[in-house]
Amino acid sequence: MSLSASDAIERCTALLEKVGVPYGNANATARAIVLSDVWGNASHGVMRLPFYLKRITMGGVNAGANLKTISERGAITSLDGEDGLGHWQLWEAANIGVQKAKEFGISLVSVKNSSHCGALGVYLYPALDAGQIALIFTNGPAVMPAVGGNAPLLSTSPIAAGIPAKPPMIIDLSTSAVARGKIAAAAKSGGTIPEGWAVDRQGKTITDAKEALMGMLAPLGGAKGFALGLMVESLSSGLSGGALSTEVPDMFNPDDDSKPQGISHTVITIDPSDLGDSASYADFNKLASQIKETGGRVPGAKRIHPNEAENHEITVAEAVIKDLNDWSNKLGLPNFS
């Protein structure tokens, strides 16, 4: 069904509330949320909610949690989530980011015991709202060996970037090959899939979907892929001396409910007006005109602003609407439909 996205964010916003997370957090986490949808990315969008709602009343999710800090020397910032909800968290990491770089020039939060973040390139917007870069890195759940490796390491270990142009451009992207939904699609039609996107414990490529299913992600062009993947969990993780990917629990596990995630994000921010000359920004305007004038297509050239998002039509699912009101019902709110 379809629905206005401040509809959702308002109703999203209440069942996180329900559950016990404060309003400021809730509305921060539902936003985010949403604009997955928005930007059409259902797969991180308002399908989570119901398994964040249950991760929060199982205790796998601190509904109550701080964004503590840890240290705070010069540029950079180290913050403990409390196992808490990663959305607001690593929204507030950025908006953190994006003042120590206007201080600095450059500047790193890192928060570690945190939780899944939805959709990356959701938190370049602090950056890119004021004029700056940000970089941004998370980790989860080992789903990717190394090459030739038996047993999953790493996380499907994303990176966003965003760089101010006009319009901004967003990379967002994670160094695993293909994303698992893509596997589960063509699984669920009985097909099979490229060489080069899922790979079994004696590092062979499956072809067939729904034994790559039970298999491991393969990096993103092989050892490319792996090494950038590596570089990501040392960075957001490794950083932060918070969990390693392969002590994340999954959150679709329901026997892990209760067990914190305790992933890692980290921002680095930097201020491109720092850099004694003006030249920053008609590059990055410049750069995005070579793309367009070859043919090519600029990332995230589509990508509505976080502020717009609310004036947008999202399209849910019937089965993820049934699950938000058996939630809504659960918890004493209003029906979705």
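Give me the form predicted alone now, not the form predicted in complex with another copy of the chain.
Since only the chain itself is given, any partners or molecules it might have are not part of what comes next.
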């Protein structure tokens, strides 16, 4: 089903407000969710909203959470998310990172006791719009084993990086063989997944999407993917003092709906204006040009800027529309149509 992004943002905001999220935080969350759909990344889009609504109503997410400053020293800020929604919290952390980087040249902002935040690439734009570089790390429920291991230790351990070239170079990837949201999207429609995406505890391949959602995800590139995931875990939960992935409740497990996730996010922001000749961004632009000149695609070049998302349409699966309408009826709001 096709929806205007502006209408989807408005309706998602209204649903979040109805379950107690203040308007500003609800709107920031809705924009991050819908932007993922605008980018064609449905696995992190409005498909996730029913899960968030359920977790809020069951107590696993604190609708009225604030971002509390734990400590602040120079370029470093440590925040406590009070079990709130990760989307608006990471967006705010990214903006704090930009202001700190303008003052100190570099900054690090960590958030602990937060929740799932969707597509990490969304939160690169405050830095990109300021002409800065951003690196973002987050953790989640353990789904990825060590190579040769028989139990999940790490989350999908996504990494995002934004380089302010023309066009911006945006790196946004999981260190598992595939983002778990893609498996969730396949499970929603009762589909299958390719071999190599997920394995059981005996190391056998799982192709049934619903079974894979509760299985283990293979590391991207074997030992190298696990090593990168270990770095992400260390720079998110390890650095912030938040929950390790093995301690994070699973948003896809209904039995965990009442349990706060305790997810951690870290944003490192760099202002290149005082570093050599980087202020001109000539080398960044040259890198992007070389990719295009050699027939390649600049990562993220086709991504719609968050400020332009409302001018586009999104496509939402009928099964997701049904879930959203069920919530709309339950909360006394108009249906998605």
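Positions refer to the first chain, counted from 1. Because the structure is a prediction, the values reported are computed rather than measured.
For the rearrangement between the two forms, modelled as two rigid parts, a shared rigid part is recorded for residue 171 and residue 117.
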